[in-house]
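Take a look at this single chain, the form predicted on its own, given in structure tokens.
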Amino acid sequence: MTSTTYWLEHSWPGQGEVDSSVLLEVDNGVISKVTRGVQAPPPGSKVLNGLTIPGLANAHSHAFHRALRGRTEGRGASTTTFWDWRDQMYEVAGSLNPDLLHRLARATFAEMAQAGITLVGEFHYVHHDVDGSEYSNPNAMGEALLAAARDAGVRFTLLDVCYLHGGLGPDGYDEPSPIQRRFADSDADAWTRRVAALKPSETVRVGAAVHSVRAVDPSSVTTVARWADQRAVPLHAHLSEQEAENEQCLAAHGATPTQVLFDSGAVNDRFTAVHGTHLSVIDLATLGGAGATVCLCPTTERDLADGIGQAGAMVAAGAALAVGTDSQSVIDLFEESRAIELDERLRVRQRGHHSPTALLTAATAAGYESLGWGKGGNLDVGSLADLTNLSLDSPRLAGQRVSDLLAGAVFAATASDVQHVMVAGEMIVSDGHHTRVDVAAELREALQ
């Protein structure tokens, strides 16, 4: 790949303030040179007007949930709880096959790219055929997701989920229900054997996930955590999303879900807790002391009436924050990021908990770190050449002072303001349109 130079009208490199008139040189998918104070675009350079920021990282995605958008709303008492919503999600999961999952995920990942997302962490648990039997290729569904990410041009971490049990009841772990058999391997060792066959590539990596303490027993969590430790890959888990989850875990194990995961060896600086909506003070100290990350998904957490997590307390305890789109009710990381602050304002009725810089870091560098791409999320020499460019011509951002651009982007921008998106030095979105995928057409086809 030849070297390409970009002149950035305004840019935020991942820390500090917004700068203007920056020259960025990209060589073989990596930023090789940064020159500030270049007042006019040099001959041969490509101009990116507006505000350029590091690429956005979606740290928690279920691509197939895109089919649920609008389907679970407006049904009155039949959808009042998370558990009601889950039944409808299971219906969609039961309809999937590798070809349909590939087409739906390809369109969904391309929609993410158009929203400025350059890295996706896919929390993947639909592994097997409808009756729970393995496909002739045990990783047919996972490989469909890998292919979809490559087709859409996004960087990708497949977080392959260990899922063994149907739930946690008063008498211990339940057997998987008929639909849950699609998700479940026979045991944790079978999970390790299957996942070992998944192959990473230049823009694709494989990490580990524990679905939840409801679906994976402590000894099996230890097996998954050991597998992740040996390979130094990320380990993610749904954690304390529902109060019922905490109550069931306390009844069965005499400990919170966080403590069960910690005692099983899962919680360290490569661990990401997803949601963390109902964490105790001790849970917060445990996650923060380990240097773990908490991935908040506010649009999903409010859609499912989960509650509002204690984001300020998480940061105070030492945990990093990342964000995800989760159920795809909305694909917009600007909305996810600002919701961390805005939801906290509603919870405690006070403003000013998280700075614009901290919120955008959650959507960029912290997400990259959470997904095992430590060299991403910055516009510095040696960083991955992943970037997102916002137009300043929309009613949302027009007229912003340079000193207010970062705050304006975090608190007012939407996915519709994304103009150009680069991954590994390749422009996969240009003038707001995906360069490979007709996103709306492919979504219509897949969803029908």
Second form
There are 2 protein chains.
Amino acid sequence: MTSTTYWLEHSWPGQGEVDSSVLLEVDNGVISKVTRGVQAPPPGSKVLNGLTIPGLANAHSHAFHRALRGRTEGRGASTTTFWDWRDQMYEVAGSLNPDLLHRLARATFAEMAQAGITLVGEFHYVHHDVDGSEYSNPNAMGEALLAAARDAGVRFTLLDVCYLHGGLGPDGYDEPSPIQRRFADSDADAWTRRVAALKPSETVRVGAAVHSVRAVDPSSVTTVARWADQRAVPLHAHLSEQEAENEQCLAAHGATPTQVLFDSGAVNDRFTAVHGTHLSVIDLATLGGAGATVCLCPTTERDLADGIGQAGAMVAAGAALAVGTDSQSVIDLFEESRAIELDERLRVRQRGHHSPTALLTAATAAGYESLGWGKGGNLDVGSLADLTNLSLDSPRLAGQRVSDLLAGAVFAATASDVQHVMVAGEMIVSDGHHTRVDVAAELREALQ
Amino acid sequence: MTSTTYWLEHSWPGQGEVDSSVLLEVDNGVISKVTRGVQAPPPGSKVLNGLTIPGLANAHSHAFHRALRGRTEGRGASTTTFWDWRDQMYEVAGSLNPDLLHRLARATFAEMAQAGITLVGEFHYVHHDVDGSEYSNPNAMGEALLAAARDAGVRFTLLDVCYLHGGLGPDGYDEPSPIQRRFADSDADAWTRRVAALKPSETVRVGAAVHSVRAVDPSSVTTVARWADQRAVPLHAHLSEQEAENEQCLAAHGATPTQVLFDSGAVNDRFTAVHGTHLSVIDLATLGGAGATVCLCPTTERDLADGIGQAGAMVAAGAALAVGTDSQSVIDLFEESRAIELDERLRVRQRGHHSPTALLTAATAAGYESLGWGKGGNLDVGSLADLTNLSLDSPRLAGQRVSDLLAGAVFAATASDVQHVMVAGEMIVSDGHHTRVDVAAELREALQ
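Switch from the form predicted on its own to the form predicted together with a further copy of the same chain and print that structure.
Once more the chain from above appears, this time first in line as the rest of the complex follows.
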């Protein structure tokens, strides 16, 4: 790839204020030079009008949940709890095969790209065939996701999930149910052997995950955590999304899920807790003290009636915040970011907990860090050339003063305001359209 | 206006299920004929692909708040409360004049039209000149709003607000502050005289409002309520948005704001309580028993840290729900509608309180009824020809099954998915663009 120069009308480099008239040079997928105060686009440069920000990182995705959009609402009493919703989600999980997963994920990742998402962390646990047996290629499903990400042009971290047990009862761990057998490796060592065969590439990395303390026992958590430590890759886990998980874990282990993960060696600065909706003061101190990340998924947490996590207390304790689209009921990281602040306002009846800069950092640099791409999430020299450009011609942002542009973007922009998206120096979305994928057509085909 | 025929690919007529292949005839701004099961568009008919629903009603708008978007966020401790925010809002109110209000409202109402809003209820209280004196035309500001609505093509109810006092202390009502003098008529009789000069037209009606029990004493509430009763027009009031209002009212009157309004004769089936975030069980029974409407403004209630009202209990008590964009931080009635359900899920940790049909009814028929247009909000013969058409080509709705289309629209659509909007038989938005107003250009000009 040769050097290309972009002139940015307005840009936010990942910290501080919005700047205007910045020249960005990109070589081999990396930002090689930044020049400020270039009042007019030089000849040969490409002009990006509007507001350019570092690419958005979706730190928690289950691509196949996209098939559930609009299908779990409005059935009244039959879907009143998270656990009822999970039954419906399991039905979709049961219908997948590598080809369908590839098509669904390709369309969904392309939808994400159009929403300005340049990096996806896929929390992947549907590993095996319907009866629980291995596919002839044991990573057929994971590789379907890698191919989908490459097709859609997004940077990608496959968080391959260790999932061993069906649930946590007072007497210990249950066997996987018939549908859960697709998710389960025989033990944590089998997980490490399978995952060893997954191959990273320039824009794809492999990280680790434990599904939750419901599905992985402490000793197996330790096996997965050591694997991640040895490779210095991210480790993610669902954590305390529902109070029932806390109660089950306390009954079985005499400790909270956070404490179980900590005691198993999982919690450090490469660890990301997903949700963390129901954390104790000690849990918060444990995560914050370790420099862990908490990935909030507010539109999913609204949808699944999880409750509102203590985002302000997480930050005060020392944790970083990232965001994820999770169940894909909405794919819009602007909505997720502002929801961190807005839902906290509903909870504590005060405004002003998180600055627009902090909220946008959660959706950019913190997500890149959480997914093992520390050189992303900003527009500095040496950073990954991943960026998202917003139009200022939509009614949502037109007329916003430059001094209020960042707040306007965080509190009013939507996915539909994204006009150009670059990953590793390549434009994957141009003028609001994906350059390779007909998103609507592929969604229709995959969702039949 | 002559008869025009529209063929609707998919449509939701305001109740029941989504239907496909419906022919709609429109004469003189009214739906004159509906034919179901017309498989192909007849020659001469206009085709509306996608999903067509009754036009959306924005039951609570302050047009001038549009200038605040992105300007009250991120200043940290200086804007931590509703009352701090109000100071910033007062700054904008202090800068208005009839010409600026007209330009700002025209652009804002056109933004609303592009978001699928066909009817706006404007809660208007900036009546007078900066020093509190009457303009030479005492309704110069109200007429600026009427002109803006006509320019933008939206149906309109001007809810002219009676605002008399600066606040409610333990010893009674305070004088208006210097900035509040713009809002205040000398007494309720002066309000009735001024309002009598406002002229309705085919698409414009005039209704009444009392700002709140903070700004209007009980005897003046009675004067305004009688005026509305005699004309059978809507009466709206801000109600219990903040707990401080409840406390002040209890201290001064020994009764809740709802009870004060009820005892003053304001609460009946033409009454709409705006917000109702902090209501007692008796308040809920009072509003529900009277068949009143509660207008929820969830994105504003998030923004202003108001808290989450008991929407399910309101419905159970017999109240109707409507929605409003209020402070214009977001102009998207799909987001407002789903937030009724989603924020209730956060509050009570269960799903399934309000069906998609109920949520969309809040944004359509219930809003029309609240604003005094009982013949709107559905696609039946004899109804107002106001409708909103959504594209199914955006990634948000592409591939949605017809059986799940209503749930998909309510839980995933955004304002940007609106492609055509009709008011009184006239297309005011076509292919996503306003037919008369360059919305972005006018917003830029008005927001300078």
